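First, one chain by itself: the form predicted alone, in structure tokens.
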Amino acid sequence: MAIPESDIDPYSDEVLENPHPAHAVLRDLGPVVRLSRYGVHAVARYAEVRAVLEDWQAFSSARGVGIEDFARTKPWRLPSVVLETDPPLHDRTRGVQSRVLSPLALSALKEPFAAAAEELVERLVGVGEFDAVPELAEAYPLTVFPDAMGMPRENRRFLLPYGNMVFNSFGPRNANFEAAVQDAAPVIAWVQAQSLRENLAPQGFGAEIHAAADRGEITAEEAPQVVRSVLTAGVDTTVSAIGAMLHCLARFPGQYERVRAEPRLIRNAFEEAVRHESPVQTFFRTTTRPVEIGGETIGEGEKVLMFLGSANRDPRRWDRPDDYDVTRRTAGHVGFGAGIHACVGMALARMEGEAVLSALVRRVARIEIAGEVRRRRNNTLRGFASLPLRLVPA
């Protein structure tokens, strides 16, 4: 059978605003679909998305995790030495990141992260109504994460337009991309400067990455690139994940009540929000040889778009996939990816999400939506531009 084609545009405003109808169509078309608008293949079912993620030999990240094929066009930006590499280079850079962000390293941050969340939530309970995007989902990671990196406090909000640009760049050069590049232009030099050893505190993730270069684990030229890759991945995705959790708990008040009654569900409530909303919606791989997907063969050098958000709501894998259920067994979701390129900072994101929710359940009886919710349109990330909330004190 021929591979089915679709003219669905995953980067249109309509799909970015509400991707679920398009995802359902793509899943029903077959295990692999050709997107005629962009001349790429796509997988939207859970089984095929998972298979592509876990086979780095056949589906390369080194040719770019965006729509551009670095083997055919010169990248307009510097490729990530972690996200857009394959072994053996990936093993070196990823190994440094994994050690710096290890459970042992993160355990020392648990108390200060919790204290920062308690302080912020206590203040917001006193305010009552506020926009949870700038005041909580952005404010909290922009406090604790740069502190852990060893960054100065000035201009930390520059990380947001920078990350918005990077994640938009994985899609086509559409209006979202052009606006993001324009917004980020003044801050690119600042982010690059913050990745240098002399601008980082002697203690922190950044200094530890540069110390790895001193030991010969990575080169001196690679060290700032590894720091920059942590900066890129450590803010926007967590902002979107915390926003997703808050939105889910406000929309499903019975689930929030369940968490308050059973605080052991706090971790799973965050994890289920990542599955339900999938802050990272898509990533690309490039085939290194002719490969078979779902019984169909596609050739070498083909771009394959993975719909992570669709996989996380595939009824072939999940019961009641559109429900937010804090008791669901979420193991196996691909909200943090899978395989050797799975999100190296997932433990950090979980710790931040759990700290925020722990502070909320102690002080807040109900979380209510208090105004118009607006999505932020990004070619890769699913998040909010505005999320007005009302906190009803316990």
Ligand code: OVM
Contents of the next structure:
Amino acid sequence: MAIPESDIDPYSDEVLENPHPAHAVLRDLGPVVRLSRYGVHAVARYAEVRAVLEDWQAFSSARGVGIEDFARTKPWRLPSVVLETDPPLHDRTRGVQSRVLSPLALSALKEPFAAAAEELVERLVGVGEFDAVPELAEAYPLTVFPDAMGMPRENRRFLLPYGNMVFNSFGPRNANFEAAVQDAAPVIAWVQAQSLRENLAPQGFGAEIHAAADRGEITAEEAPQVVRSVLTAGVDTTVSAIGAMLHCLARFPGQYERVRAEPRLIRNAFEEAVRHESPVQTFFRTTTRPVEIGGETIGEGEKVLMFLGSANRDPRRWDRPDDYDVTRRTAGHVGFGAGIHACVGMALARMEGEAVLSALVRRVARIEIAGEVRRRRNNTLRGFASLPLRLVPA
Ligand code: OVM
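Mind giving me the form predicted in complex with 3-methoxybenzoic acid, seeing as the form predicted alone was just shown?
Whole complex next, starting from this chain.
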């Protein structure tokens, strides 16, 4: 038995534009595949993606969750003390984020999040036709998220190029990466400054993370790094998820009607969009020992690429995986990852998605595509460069 090889380039323009055919080929080749172009192993089936996510001892995050191995190459930025770590450090830093972003801690934000969505959607219904990327998918998180963090008003849009850099940096040093990191210095400096205690409001996620340092849960040096982690992961991802939800509801008008008739489906409509689109398409792990996956053994120190988007559309796990179905049992999807590194901000993401869709179903009878939809090219994130929509008032 040998591990099958493939020369598919998951970071080519063609595959980033439409990854689904390549995912199907990789899934059908076997439970684990070697990507000859990059010298890494990859898992594209649901079962193996899940198995890798759930075994942090054998599949480490500490050597980076991108294609670069921190044991061989100097990391592009100071590694995240949450994402790019293993226990015990991971559990300490993650524990602080987890408390600050817990559903209970977020309950006070429900009303302001709803109010912001109502205001934005009301205005957009008046406009009628617009590009939903800047006007809605970006505009909404860029208001509610920095407010919740306790950030000043100036330069909030810097969060977008910063996220774009970091999510490109998990892939190879290709044209996408190079374009994203041009003029990186001022953006990186800004994010670093925003993470400091003195630049964060006395109330908000930022202040709460710094307060955890006062209690000795994390060190004073770690606190801004834990803030930076939330700033990095908290915007681009939700922009993509909200964009995906809007795109799905426009492409599947029957599903939008269904949600309007039964607003208790709103939460699952967002969740199903995260499964269907998988805004975060890929992450890597590095093996800490020779380890078996799907009956094959791979050696120590090997990079393993997990195709989350492929797992979420694996017909071995999902019925009609390419359909957007707001009544689907979405539990078990890996759009937020799984295991100890599963998205710590998912309650916040869900609140944002739910607030936007709640505002839409009240005011909008139909969501229509109103022009050419263009995909964005990023080594890790799947999203849109442009999503022209028409909102037909109720
Ligand atoms: C971090 C980080 C950065 C990007 C993504 C992410 C999806 C985390 O710096 O911790 O999670």
